[in-house]
Every structure is written in C-alpha cells, then in structure tokens.
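For reference, the chain that follows is the form predicted on its own, supplied as structure tokens.
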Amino acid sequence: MSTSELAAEVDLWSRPGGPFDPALLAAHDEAETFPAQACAALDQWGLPDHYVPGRHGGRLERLDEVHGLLRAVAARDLTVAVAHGKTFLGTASVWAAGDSAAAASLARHVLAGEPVAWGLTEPDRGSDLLSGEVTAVRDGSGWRLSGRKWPVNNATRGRFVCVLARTDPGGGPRGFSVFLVDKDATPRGTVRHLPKVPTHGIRSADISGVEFRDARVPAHALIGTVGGGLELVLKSLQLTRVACVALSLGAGDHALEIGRDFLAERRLHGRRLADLPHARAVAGRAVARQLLAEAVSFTAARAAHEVPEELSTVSAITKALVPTLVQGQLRLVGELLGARSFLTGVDGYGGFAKIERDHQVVGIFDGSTWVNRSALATSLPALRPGRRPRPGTGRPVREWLRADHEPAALDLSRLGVMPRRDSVLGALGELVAALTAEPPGGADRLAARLLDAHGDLGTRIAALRPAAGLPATATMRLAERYEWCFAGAAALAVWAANPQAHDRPAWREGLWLRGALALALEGLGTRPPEANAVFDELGRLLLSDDGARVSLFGTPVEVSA
C-alpha cells in the first residue's frame, strides 16, 4: 500500500457514483449530514491501520507516511479527512502514555474501524484548558466523571472519547487527569451526545458535544497517571499539530490544481489569463507558499523521529505557520477565480469555496494560530540566536531530512514539554555557508539576507525583559519574525539535503527554494527586489506540463509495504 495507491483509489472513488463523488459530497455539505460512505471506503481500504502503531498491530511507523495519507484525502475532500482522520488524533494521548494494556486494547477497535474522539475544550473555556471544569473524582476502584466537553470532532460518532478532566478541586498543572472512556460501557443515561453545532465550513462533520452525568468509568480508563493528564495532552498536541497541517497541504493542493485549470482556459481583453504577468506572478506566489508550506511540514514530520525532545517547538511553529501559509494561498487563488470562487454550481470551479470554507478550521484545531505563537512567545530567551544551545546527539539535519533518509523509530517517551534546542534554525549559518559554495540562480544573496534577520532577531530576543503573564504583542511579533526564519532554514536544510533532486524542474536553479526565501523575507519585513520575477517562474512551472501537482519530490511520500 501506498500514499499514491490511496490517492489512485481517491480518485477512482471520486467518479459519479462514488463515495468521493463532489455532487454526493456536496449534498452531505448542503444538509450536514454525514459523508459515511467516504469514510467506509477509506475504513474498507484501511487507513485506521495507520493510526495505530506497529506494536500494537497497526502500521503507523513514520509520520510523514500518516502525513502523505491524510493529504491525498484532503486533496480531494477536507471534510472527509478532518472526520476520518480525527480517530488520530483522539489516540495519541493513549499511544503517548506508553500503557501497553490501555493502547492494545483501543488498538483493536481502531483497527476495526472505532472512530475515536478528543474532549479537550468545554464551553466558554476556549483553549485554556487550565480553567476545564470536567471532573472526575474517585468512586471506589474507578471514577465518576461530571460536566461537558464541547466542541469535540466524532463526539456522537466516535465509541471512545480520551477526556482531560479535573481530578484535583484545586486545578493547576497537576490537577487534571486523561480518561479513556468507553461510551457503550457507561451505565445508562449517563452519558449524553449534545446537538451537532452549525459551523462555517466541514459542515458535514460530526461537531457536537458530549455531556458526563456522574458516569462511572473503571480504573483502567486512567490513562497515564493521576495528575499527569496537562503534560500528557502537550506531548500529545505536538503529534497531533503536525498531523494536523496535512490537512493543510491537500486543501493547498486541490486549490492549485481548480486554480491552474482556471489559468489555463480563462481568457480576458483576447488574451489567456495565464498570459498576463500580475495573474502569473499571483498564481506563482501561491505556489511558493504551497512549497514552503511543505518544506516546514515534512520537516516537522521528520523532526518527530529524530529530534522528538524538540517536538514542543517544532510542532508549534508548525501548527501556528502552515495554515497561515495555506489560507493565504487560498486567497490568492481566490482573487485570480474572481466570481467563481463564490460560486458554488460552476463546473469545475464550484469546489473552490467549500475548501476555503473548510479549511479555516485548520488554524484552529488542536490550538489556534495565537495559542501556538503564544507557547512559543514564552520560550524565546531558551531559544535565542546566538545562545550557547545545548549540545545535540542526534544526527545533522541535513541528513535526516534526505528523501531516501529511513527515519528513526518514533519514540514517544523522548517528547517533552520545555523548550530545548532548535537543531533546524541553529544550522542555518552552515547552510547558508554551503549554499554560497554552489549558488543556485541567486539563491544565496537571499539566504544571506535571512542570516542577518536572523541575527537580528537574536539581538532583538536578547533585550526582552522577563514579564508574568501572557507575552506581550512586541513578543508575539518576535515569535512570529522567528517562526519565518525557522522556515527559511528548513526550506535551506531540505535543499542541501536532497542534491540528487536539484535536476527536478521545480528545483532546476533553485527555483522552489527561491521563492520560499522571498516569501520568508517578506514576511520578515524585508521585499526582495527579485520577488517577482521569481513568483513568475513559480507561475509559469504550475503552468507548465510539470505543474499538475505541484509538490517538492513530485509524487506523495510512499508507506512502507
């Protein structure tokens, strides 16, 4: 099996007919109901399978194969991904808390086909899940848990839901706990599924809620220990928020290949609009944003294996950039569709709306844009450039970020909750040195402006004050400055890595990498004076025979047999 056999399958099931066909998909959209037979086709073709790691019988071995799998669902629908795929990342509190008992035996009803929920947030809560106010207080050998979970992805579907609920009155780092709970096992009436909530996009998914009346769960629904639910939900949330922006790059690319066929046919005042440069270098901005969006995701991915102690900053630039690079993709797209991309009964263009309405939600999944810039707002002074970091023992970035590179194992027991090093952002001076040596198409006079904004950042983190409480909007914007600097150097480090692609069309005299870079730059505050001219090449590639599917190693990462 592989991510380009599912894609093949997609694609199949996507004919009239079919569980993936548009017009029945678009229905399921029109009345919020359901799209069942998108996920029995994919349960039937058996993705839960890579949901579920190795040990405990499932073939979730790499990340970035999960990756490549939930990006050629969400390429042709990213509602029926985010309903499918959430069965993820409702386990990966179980998977992380390293109870073989607990895992193998959700294990079994995932891999027969259990969706599975998360219940972190409860009205009015928002995302500080310090203020939760689910209990669970102790009822002989189990536990009695009161209070409602809400919004929750699958809450009515999902058999299983993995609950934080408070088990100390008193709260605080230590006081809540996570629960596995079984909802078929929960005496009668003492569970209850809270309406579907009306939402701007993935209108068909199963959002609602689930209400615990004094609901008895066995000692074994503890997963991880009694106090250790906050930890385990933030080692958990970097697993989940770099799965997450797979979603992301197939709504990207669903958007590019609707947009290229726009480009294409289009014509205005005579003339193809592909023919006119602003349309160009508009589609040619879009595509940079698509491969920088990549570049830092299959970083993040890799990163999970190999630096997994660094996941905790990894995973929040991740989260916090790349549906912010994807959704202003999507603008970009949107404004050379004009009218179309409002129109929902166009043939051929009447998707484009729903992906924009449906992929929204990305950002805010699993911890908003802000809630992810925040986390890494507090860890700034640990990750200053220019800070003597802690010595590394894992191997150079540029060589686990090889295509052809066979990750380590992922070991779960290795991710942690403070900020460490950053092995990616504090190779870029190597980089940008290498990259001198062999200069492609001018990248390296752009790579060398992001080293001095990246040194200036180190200057700029180094006069920060220490301060209580939330960060402060000058320190947001020092996230933020640090977050595009982090993706010019894994858009630097994926390029040394991978020599023996440089002959590809999209990376022939650094062409991708350059327009990563200026992106990169620009939003570092600095417009190199080549942007342009470097978005119309980028424009003319998704023009071109080579830009059906515009991806940096051409095809989608292949799963392991």
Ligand SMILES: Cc1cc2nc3c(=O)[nH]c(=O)nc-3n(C[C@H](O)[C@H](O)[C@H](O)COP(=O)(O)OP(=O)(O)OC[C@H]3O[C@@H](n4cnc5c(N)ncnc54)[C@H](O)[C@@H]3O)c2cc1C
Given for the second form:
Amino acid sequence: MSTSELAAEVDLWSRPGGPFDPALLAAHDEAETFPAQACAALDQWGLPDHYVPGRHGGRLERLDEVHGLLRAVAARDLTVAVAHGKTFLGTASVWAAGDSAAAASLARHVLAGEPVAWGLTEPDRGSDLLSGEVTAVRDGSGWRLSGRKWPVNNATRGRFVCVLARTDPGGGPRGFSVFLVDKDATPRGTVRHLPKVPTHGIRSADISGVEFRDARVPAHALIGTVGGGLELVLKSLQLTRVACVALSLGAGDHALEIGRDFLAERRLHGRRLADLPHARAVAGRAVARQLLAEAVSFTAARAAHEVPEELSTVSAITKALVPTLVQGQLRLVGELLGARSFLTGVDGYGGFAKIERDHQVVGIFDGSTWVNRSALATSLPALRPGRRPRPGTGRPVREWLRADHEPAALDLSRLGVMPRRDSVLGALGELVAALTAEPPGGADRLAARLLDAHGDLGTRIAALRPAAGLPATATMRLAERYEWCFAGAAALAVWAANPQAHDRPAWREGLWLRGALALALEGLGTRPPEANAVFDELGRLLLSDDGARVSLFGTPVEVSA
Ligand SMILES: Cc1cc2nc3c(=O)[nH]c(=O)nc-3n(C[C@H](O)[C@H](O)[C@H](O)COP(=O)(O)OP(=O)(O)OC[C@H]3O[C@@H](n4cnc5c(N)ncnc54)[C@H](O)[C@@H]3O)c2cc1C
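Structure of the form predicted together with this ligand, given the form predicted on its own:
Following is the full complex, with the preceding chain placed first.
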C-alpha cells in the first residue's frame, strides 16, 4: 500500500454514501457524533499498522511516511485525522521508552485497531506539566492512580490511555512517571469517563476526560523508569509535534483546493475572480505559505531520523511555525471566498468553515504555539547564530533532504532534551553561497537578505542577559525570528538537495523558493520589493493545470510495499 493509494482510497470513500462523504461528516459535525464509519474504513485499510514500529510487527519506519498518510486523511477531513491519528500520539511514549513487554502487548492492540489516548493535561493545569496532580502511589507490586486528565482526545473511546502521573509528592523534574492504563483491566468503578466537551472545531471527535479513583494498575503499566516520566514525555512530544503538523498540511491542501475552484468559477465584473490581480496575489501568498510549511515539515520529519539529537529544537520550531503558517493560509483563502467562507450550506464551499474551525486546534494541542516558542526561546543562547556549534557527526543536510534519500532508521534512544546544535540553520551560509553560484530567478538576492537577518539575529541573541524563569517578550520575539530564519534555511536546503526537481512547474526559476524566502523575510520584518510579483506567479501556478495539487514533490512520499 502507498500514501497515494490511501489518498485515492479516501477520494473514493468521499463519494456520496461513502464513509468520507462530506455530507455524512458534516452531519456528524452538526450532531457531535463520532465519525465511526470513516475511522473504521481507515482501520480496515491498515492505517494503525503505520503507528506501530516495525520491530513490534507494524509498519512505522519513517516519519515522512506517517506524515504523508495523515496529510492524505486530513486533506479530506481534519476531524477524522485528529480522531484516528491520536493513537500515534498516545503510543509514542511507549515506543520511545524502548522495547518492553508493554510495547509488544500494546502493539498487538493497536494493530487490531484499538485507539489509544494520551493524558497529559489536567483541568486546572494545562501546559504546566510539572504542576500535574494526577498521582500514582505504590500498591504492592503495582500502583494506584488518582485524579483527572481533561480534556483528552479519545479519553472515552480509547481502551488504553497513556498517563503522566506524579510519583513523588514533591514533584520536580524526576517526580513524574508514565503509565499505560488498560481501562478494561482496572477494578470496576475506579475509572470514570468525563463527559464529551462541546468544542468549536473537531466537534465530532471524542474530546472528553478520564477520572481515576484509586485505580489499581499492575507493575507492568509503568512505562520507562520511576521518575523518568517527564523526560520521556518531552522526548515523545518531539515525535508527535512533528507528526501533528501533517494535520496542518492536509487542512492547507483542502483549503487550497476549495480556493482554486472558487477563483476559477466565480465571475465578477464580467471576468473570473482569478483575473483580478489582487485576488491572484492573495492566492499565491496562500500557496507560498503552504509550500514553506511543507518545506519545514519535510525537514523536520527527516531530521527525526538523521539528527534526532537536534529534534527538541526542530520540533519546537515546526510545531510553532507550521500551524501558524497554515492558519494564515486559511485566512487568505477565507478572504478570497468572501461570504462563502462564512456560510456553511453553500454547495462545495460550505466545507471551508469547518476546515477553518477544525484547524484552530492544531496550534493548541501537543504544546501550543507559545509553549513551543517559549521552549525555543530558552534554548537561544545555546543555538546562537555565529556561536561555534558542537561538531556534528551525521551527513550534511542537503544530502538527507533529497526526496529519494533513504533516511537512517529511527533511533529514539538518540533523542535528547537539551539543544546541541542546529544543522539546518547552521548550513545557511553554505546554502546561500551555493545558490549565488547558480541563482534561480533572483532567489539569491532574497537569500542574501536572509543571511543578513540571520547575522543580526546572532547579535541580538548575544546581547540577551541571562534570566531565570520563563522568557521575556523580547526573547519570545527573538525566538520567532529564529523560526523564520530556520524556515528560510530549510527551504534553501530542500532546494539544494533536490536538483532533480528543478524543472518541475513549482520549482522552475526557483518559483516556490522565492515565495518561501519572501515570506520568511516578511516574517523578519522586511518586505522584499519582489514579493508581489512572486505571489502573482504562484497564484498563476495555482490556477494552471499544475496547480491541482500544490506540493513540493507532487505526490506524497511513498510508503514502501
Ligand atoms: C480539542 C482538544 C483536544 C485535546 N486533546 C488533548 C489530549 O488528547 N491530551 C492532552 O493531554 N491534552 C489535550 N488537550 C489539551 C491541550 O493540550 C491543552 O489545551 C494545552 O496543553 C494547553 O493547556 P490550556 O489550554 O489549559 O492552556 P494553558 O496551559 O492554561 O495556557 C494558557 C495560555 O498560556 C500560554 N502558555 C502556557 N505556557 C506557556 C509558556 N511556557 N510560555 C508561554 N506561553 C505559555 C498558552 O499558549 C495559552 O495561550 C486538548 C485540547 C483541546 C482543545
């Protein structure tokens, strides 16, 4: 099976009467009932196999493949992707902890289609994991859990829930542990479901909670070590944050498809909306946001394999930036659609409002944009541009970003929580120099400006005074600038790594690269004079025959048979 086969299958299922029929999914959304038919179709197709590592009998080998699959589902319905893909998030800690009997057993259940929830958040404490009050106390050879996790995706449907619980009453970084709770195996009455919460988007998903009342779990429910829970969760989040942004890419694909149809069909003042220059430039800007988001996501998915030691930084940047880029993309498409972005019942275009509502959650869960930016901000002194980086041991970035490169096997034992170096942004000087030698359509001028901005960022970071506690606003702003520099470097690296693609429509004359660099420069506060022309070109591309699927490599990464 392949990613494109799943995409084709989802298209078939989207026909009237199928499990992905937009009318059926809209009805579930309206009634806030779970999209069980769509999830069952994905189970039958074998999507859960891709959430389980190969060594446990599944087909999870490459993060870029998981990306392609989740993106294909999200491109038809984001709620279904969130509801089904949650199992990937719920199981990540178990895989990251290494081989264990628990991992082998969980694998069997996931392969059989059992959903798994991930309980980190608590009602009175959201992102602040160190303040969690769900406790686990020893009880003979096992443990007893008490407290509430809420809101949690699939908390009610999932037979298993992976829970972060306080095991040392004093808390602290070594005061928490992870437990995989099999709700069916807990004594009756000790686990209670909290009711489904009405939500603004993903209304049909099972967003509920779970309460433990002295719920006894056996010794083997402990995942990893006692006291190692926080570190394990922080490492797992690096994987899940990279996976999550596939949801954004899928939402972006869906929105561009709707926007493209509208531009071509809508007639105003005696001509097509597509012939209105400003509308075309707005559409092109939306395309640039999507392609820059894709370049960053692709880089992150490959970084998980090649430079896992750097993933704490790369995943934070990716989770902060990609949902933001796509939310902005949706706003632009919404502007193009005008009234049709707001009216839910207008044939064909009514789905847009649901995408926009659904997508808002991607920037909230699994660490909000600010939480990720804040993590990056505290790492800035270690990552400062110009600082002599620790020597890297791996291959150069332009090698591992080749579309046809076979990534190194995922080695989760190499994940770390302290930033060491940034191979992507660290290669910026080299990437810009390579571009100058062979400049595509003026992209070299944009790249040179990015290099200047990067130098300036180094100076500003060097001027930061060490401060304890959460980062100040000025430091958060620098982190945001770092994200834009990283995004520009990722785009340049993807470009340099893939000369075989340079004659593809979106790549000719460096088209998408120029759009991506123009956006990165805008994010850094300089509006390049060529931006409008580039966005107009990208708008034309969207409207051409080649614009039916806007993506860097045309087809999603293939999953090996
Ligand atoms: C639909 C949905 C599904 C969810 N599913 C799950 C799930 O399956 N499992 C789960 O565990 N949780 C889940 N959550 C919870 C989600 O992860 C939390 O909403 C998130 O952790 C943030 O918590 P909070 O909303 O309480 O915000 P708070 O943590 O209270 O944050 C409030 C504000 O402060 C900002 N902030 C917080 N910390 C920092 C910081 N360090 N630096 C800068 N700004 C900061 C936040 O960005 C936010 O703007 C879900 C939430 C929703 C809405």
